[in-house]
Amino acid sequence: MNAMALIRLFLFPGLLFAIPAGWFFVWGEHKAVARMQRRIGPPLLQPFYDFVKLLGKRTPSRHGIEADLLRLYPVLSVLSLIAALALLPVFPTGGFSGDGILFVALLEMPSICFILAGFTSGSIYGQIGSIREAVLSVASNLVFLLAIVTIAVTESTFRMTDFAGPSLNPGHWIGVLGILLCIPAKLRLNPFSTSNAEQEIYSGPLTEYAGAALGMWELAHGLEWVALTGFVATLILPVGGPWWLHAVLFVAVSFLQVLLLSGISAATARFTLQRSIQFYWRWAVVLAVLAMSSAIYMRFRL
């Protein structure tokens, strides 16, 4: 492993950075909707401290294997979405060939750990909620992964260095806002929340969840922040310039998302899950197939 690459994994924009920045964002998150709401909303070290109170705190007893999956889960997830972010193209080098593959492979394994572990806690509203949120995976899943492979039609590879930043092609901007459109579902926010409305099915996947294991779903679901908001930093931004500039436009561009989906989360109500599966199959993923075409269509004419 060279230089670039611990760097990457360890600092920025891997764990040193991610973590923090998962707190900031989540802060970000709830301060918006609580502005939104005319409410003031939690100081920014809130987040921070409500993952220490739950480290602190004991869990119901469970034995068997069963238990020790419920642990392994959010900390699966947490492991994974670290890897991803070292795989992040924010600065112009390094990397390797088939990159982005693992990498969407790896923002995938927290929703497959969520799902799980609704199933594996035995609770009916864990095993509703990881329906929901497997139903609604497979929808957005379309839309993403046709986005994504857009992209990388453009530049006719999957390293992710080689299709960052900005493009001449259409088909690269459709499949960015193709990505932008899968992440309030990916995040389970609003209108995308049907896997754990606490109205409906107190906290879905996490209903039997407490203590530390809690708190690692917390830190994973603001590293899923980071990750999928980068991601699409590192395709709008520059390539060139100096490495300090990436590194504060790329919190800059992340930390807007996160308050422009924030924001839409607090100004629209819970669709139903039919009506979310409809919007990815019936809208979006006419954008992905539009995005696509294009691609597609100015590869060849090239």
Second form
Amino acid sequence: MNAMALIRLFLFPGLLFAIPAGWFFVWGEHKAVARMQRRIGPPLLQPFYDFVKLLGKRTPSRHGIEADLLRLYPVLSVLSLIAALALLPVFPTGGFSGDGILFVALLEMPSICFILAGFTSGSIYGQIGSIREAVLSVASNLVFLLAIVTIAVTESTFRMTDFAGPSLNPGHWIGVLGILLCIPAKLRLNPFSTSNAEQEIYSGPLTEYAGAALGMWELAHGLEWVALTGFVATLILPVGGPWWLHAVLFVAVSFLQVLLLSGISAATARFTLQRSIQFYWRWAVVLAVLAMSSAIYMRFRL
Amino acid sequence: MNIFSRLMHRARVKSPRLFHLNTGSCNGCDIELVTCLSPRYDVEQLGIHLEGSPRHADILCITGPVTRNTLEAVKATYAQVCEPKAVVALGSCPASCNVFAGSPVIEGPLAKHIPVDVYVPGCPPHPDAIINGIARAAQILADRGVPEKAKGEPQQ
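For comparison with the form predicted on its own, provide the form predicted together with the partner chain.
Full complex below, order starting with the chain above.
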């Protein structure tokens, strides 16, 4: 392990950057939705206060294996997201062959933990939420993986540093579009928010959570924002230039996506589960399959 | 109080999450509570948020005169809210049973069953009064979370 890998894990874009950035992005989402509804919205430090307050709650004690599992899932989500962030090629150096596959697997961990948390909690609302999240994850991941494979085929590699930066190849841009289409489902935003639909199933899989464990889930949600928008930012930002300018542009482009996704979330109502699946499996998958097959065709033609 | 207690106190004041429980209310107070979330009153700027699960909440907002059917739900929900917590009784019904007083199916007033911290009287109360009541409850629950010895009071 070299110094650069440690910096990526602990400083930027890992731990030290990602946690405040996650809180900032969650605030940006709430503020943007509030402004679009002509409200003032929460103060800047609101996600931080929420996290601190949850750390100070006295939670009921649980015993047995499910108590340990319920404590493990949010921690596992946070750790895998920090590891995923460390793989992001913000400064395209380092990395290793095939780290794109590891990145996708690490990004999937919070979703799997979220589903397992709902089933482990034994709450009926948690189980309904978990079923919805599982179905939605299968629906959106097909498009997400096809989009990433499209990019990988156009670049002929699964190495993240080679994905980074804009490309002349249209396959790259179709892949970016495919990833952007999947982000609302992965972040459980409107219109794909059936799994934590608070008017129908209370808080979905997190209904039984309280205190510090719930705080870790909220932290994991913020980190998911940073990882997914950061991934798209590395795909479209040009490589090179001074490192500080690159870092500022990375944050700016990520935050622009937060505003865009919040706008979509504020402007749409919640789809039913069936409509969400139809969106991904009937429309988005056609785009994704066309993109991937054309990318493969282009590669063998040249 | 040391710096961590002060930060925790501030966070508790700044981040009150509500759970709303209707115990047989006529819906008047419920509508006024939901009005507080609307653009005109916008309680999100105070960090107030309506939660789906009582486990996530700090403040229990109760409307209605506590009917016989809802009594167990009131006790169960109160037990599910994690400490430190506060209870706000919205409207005249939980305070005095209002026009339902004397009915054989009414188990109220609310204070007979769980401790109430703030009463917001009115039939229904004005949204400004509800916001004031919730803000006071947030202050009460933050003060309640501070351990006794940190307040500088003599120990038993």
